[in-house]
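Shown here is one chain on its own, the form predicted on its own, set out as structure tokens.
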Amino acid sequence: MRNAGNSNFEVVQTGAAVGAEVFGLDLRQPVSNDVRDLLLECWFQNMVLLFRDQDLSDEDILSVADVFGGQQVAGSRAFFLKAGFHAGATHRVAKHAGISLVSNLGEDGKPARETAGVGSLEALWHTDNSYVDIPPGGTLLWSEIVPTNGGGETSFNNQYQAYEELPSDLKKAIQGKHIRHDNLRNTAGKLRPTAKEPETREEITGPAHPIVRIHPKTGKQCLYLGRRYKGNSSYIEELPNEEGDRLLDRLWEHTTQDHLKWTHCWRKHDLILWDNRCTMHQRDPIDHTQARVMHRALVKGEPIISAWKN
């Protein structure tokens, strides 16, 4: 693979359901055509890339993320800037709009076992941003300082397989239906600053999508659920609540099986990219006493198209 200062690099598979890694490679440096469509096919192939011993910049990531389709900003960068934090002054908000900071480090500068951000609590099984009209194609994740033993390993998993492993009753019974997916908490299940407590299911104000989506580059089909919370939350539109709950309570319970998943260990410098449209992810607790801070970039994504029309 032909490439001035990245001219050769090798993939070698997780062995796991989702995931490889990727040596060889200098993400500081260019990346010819010819690389980026091997690189391309190799994400969509394995859904989850991992990069080791990338010490980058923001505007790095950010030139990472236009190798991979361009960036896209975060939808709950808006509910930090209305909540009064400045960009660039906080460990909630990078100057780069394009960047999010995924840190436990609090105002004061400390790890905390709560922020205003997930802190140090477990991220819940979820698709990024999910709850925005055009969910991103990937997500960018780098380590600039991570715990020593100290939790933060994060798990992904295969939702091609996992659509396609569905028990014939459970894929009749989604068929057609649509998940309305709550953006009023973050991935650890926390109101976001702003917002409150939903009442009723109307008063969930993201968007609606297809419970199974086609992915826009593979044409294959894969389920797409996105993120789910206790009370109010993420709901099934087409069925009433109770209804609706039993039915997402069996696809959460199929989707989060272990012999889907791989999972990181993360180390200082690792760079990670995944697939929104077709993963899921989750993240261990963190020992609150150590500082983890991550740089976290989107990769734009496409209009979801619905299995329900094709």
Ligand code: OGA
Contents of the next structure:
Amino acid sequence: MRNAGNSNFEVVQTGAAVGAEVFGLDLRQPVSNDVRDLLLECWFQNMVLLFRDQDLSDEDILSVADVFGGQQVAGSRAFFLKAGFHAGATHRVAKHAGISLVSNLGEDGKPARETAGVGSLEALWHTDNSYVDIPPGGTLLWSEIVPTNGGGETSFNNQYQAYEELPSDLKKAIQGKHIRHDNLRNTAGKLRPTAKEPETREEITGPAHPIVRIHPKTGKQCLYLGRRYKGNSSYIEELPNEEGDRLLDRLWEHTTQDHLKWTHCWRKHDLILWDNRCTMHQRDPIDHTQARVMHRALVKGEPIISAWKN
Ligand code: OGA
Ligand code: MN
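Could you drop in the structure for the form predicted in complex with the ligand? We only have the form predicted on its own so far.
The complete assembly is shown below, putting the previous chain first.
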């Protein structure tokens, strides 16, 4: 049913640790300030919002990003442009700077297992663009083409609850600590176009962020882990590699437990908005014979508020 005024909507929680579906809005239409304020409240409470049956253009997706806090250009865009991909000319780089194409199509337009992006591979647990100084506050992901029973389900977790439930020895062990967030690899763990394999920890570039952050809107503390890959990759600043890796292993194991997560099975024209400050996400591999094409916009972030005093 079309709701021209976008004045009423209904929210149904998933029943899992994170997520809710919003019914009754047509996101091609403008939303009033009152509805926007309610949606923001609902987003901060549920962390992940699903809007189904949204037939959106890239311009519409960017307008939705504006409703939730403004647009931010993805960190990966510069890597692709530097590697010679032209904006708007391929399946890789979108015309609008605020849109990323997340697809498993190769340069020939056909689905492939590996592409210059994440392709059909699993996107390992991560938060978006944790490898920049000011990571996005949220992400919008809209499905244009989804495989039929072909994988590509996306899971989200609740990093507030993960922090609350952290065993006390782990809570103590991470006090005052920061992670250096590797910007050389994509979410499948593959080196980005033009990036060189780091041989030492000093060669890993990217910012350091506190392991626990304070959400600017809710004031609550949550774990902030970002991304983690095999080999020389993200590490804990204040610890030697092996000790840091052991601690990270335990944190990752804790935070990806089933009871902390919710999994979404995509239909065409779903729009999902996630809070990138207090959730992580992971995407299952895709059947590489089937196309999956998503459009993504990042919602502007703000400087990270550390839970540590110093
Ligand atoms: C992303 C991402 C998951 C997916 O675009 O940041 O992690 O389901 N995508 O494609
Ligand atoms: Mn992501």
